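In structure tokens, one chain follows: the form predicted on its own.
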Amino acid sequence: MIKTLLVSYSPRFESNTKKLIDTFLNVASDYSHVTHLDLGKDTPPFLLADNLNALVKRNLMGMELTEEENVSVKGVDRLLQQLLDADRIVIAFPMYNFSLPAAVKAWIDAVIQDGKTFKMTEDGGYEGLCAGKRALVLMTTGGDYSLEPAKSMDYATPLIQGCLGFMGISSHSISAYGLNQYEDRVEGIVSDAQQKIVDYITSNVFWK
């Protein structure tokens, strides 16, 4: 059974994203063991002066950590492991104005580590170090951005994708759009995304 990380961000009453999740969770259940991280409880750590100097030191320099920097950046490398430690990964959010809840963006920052999910080439490019993983992007929206001149926007699909893709993941991106915007459409929005969501997986061999 593949192993899958879901990271949620739904603090919302009534929150649809939370329908997006429950969906997944429904359908996975019977493909993979899942792994639920919910940044609205579990809040990562910013990159402050501690933790940060302390990657570079490591990650950049190459140097040893003292006790007191391997506890600073304790949290961030929770963070890491859990991502390569799993062969999917589900991350499902709200749109806020027009790109990332702090929280997911500050995930992003945690596991996106020199060394670890990525790696300078000599030629002075970039490679993914998580290839063979695959993610799965779940996002709702108060407005519509499937329509110019929204879409140009939308800023949250190509950085969480372009994130991903940095760390040689593939992904595929599955949005509720205009949930604020249609509000006499809102069941009939979160239930095609729940059906592409159902349809993804059950169609898709690598997701079983």
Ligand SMILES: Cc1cc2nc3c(=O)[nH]c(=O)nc-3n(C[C@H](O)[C@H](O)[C@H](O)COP(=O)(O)O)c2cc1C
Second form
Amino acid sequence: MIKTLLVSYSPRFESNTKKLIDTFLNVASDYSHVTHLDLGKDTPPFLLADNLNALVKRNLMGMELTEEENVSVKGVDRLLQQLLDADRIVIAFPMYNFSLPAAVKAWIDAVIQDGKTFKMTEDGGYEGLCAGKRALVLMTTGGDYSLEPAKSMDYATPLIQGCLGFMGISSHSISAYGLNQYEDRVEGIVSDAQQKIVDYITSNVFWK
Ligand SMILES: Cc1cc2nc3c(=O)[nH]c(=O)nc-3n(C[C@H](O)[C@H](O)[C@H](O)COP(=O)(O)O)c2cc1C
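Next block, the form predicted together with this ligand, ref. the form predicted on its own:
Now the complete complex, all chains and molecules, led by this one.
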């Protein structure tokens, strides 16, 4: 069975994002062993003075860490290890202020680590170290970002897919747009996205 890491952020009561997550879990549980990281309950650490400087010393400068510094990076390294252990990653969240909720960004900041998920190359470029992993991004939004000019205001999709790509992880994105804008069509928009999730998982051999 493939190992899937589900990273979710859907803290709102009656969350529509959670409906997409449940659809994924229903369809994927036949094919996949899923580890669920619920960022609404299990808050990822921010990079602050103690852990950030320890990561710089360890990852960029190749220095040994003190016991105290090792303790400070435990939280980010737990998230990193979960990602490294997974074959597939599903990341589900609502758009907040045209971008990712802070908890999702904090998860990204924890797992993008030099020498672990990417490395700099001799010619000054970079190489993702997670080739072979694949990701599915599930997002819900209040507005409709399917067409320009609004499309350019969706900073969340390019940001998350860009960060995944930086680690060598190719991704597919399914969004339920307009859940506040089209209040009378919420059920239809959510069920269209749910159908897209089912179709995507069942028709792609690498998700089985
Ligand atoms: C703090 C906050 C910020 C939001 N910012 C945006 C936004 O920039 N653009 C947008 O279209 N919707 C925005 N929304 C609306 C949510 O993305 C939308 O309602 C989403 O479907 C909520 O998902 P949920 O039902 O899982 O909570 C925001 C909602 C909250 C609570």
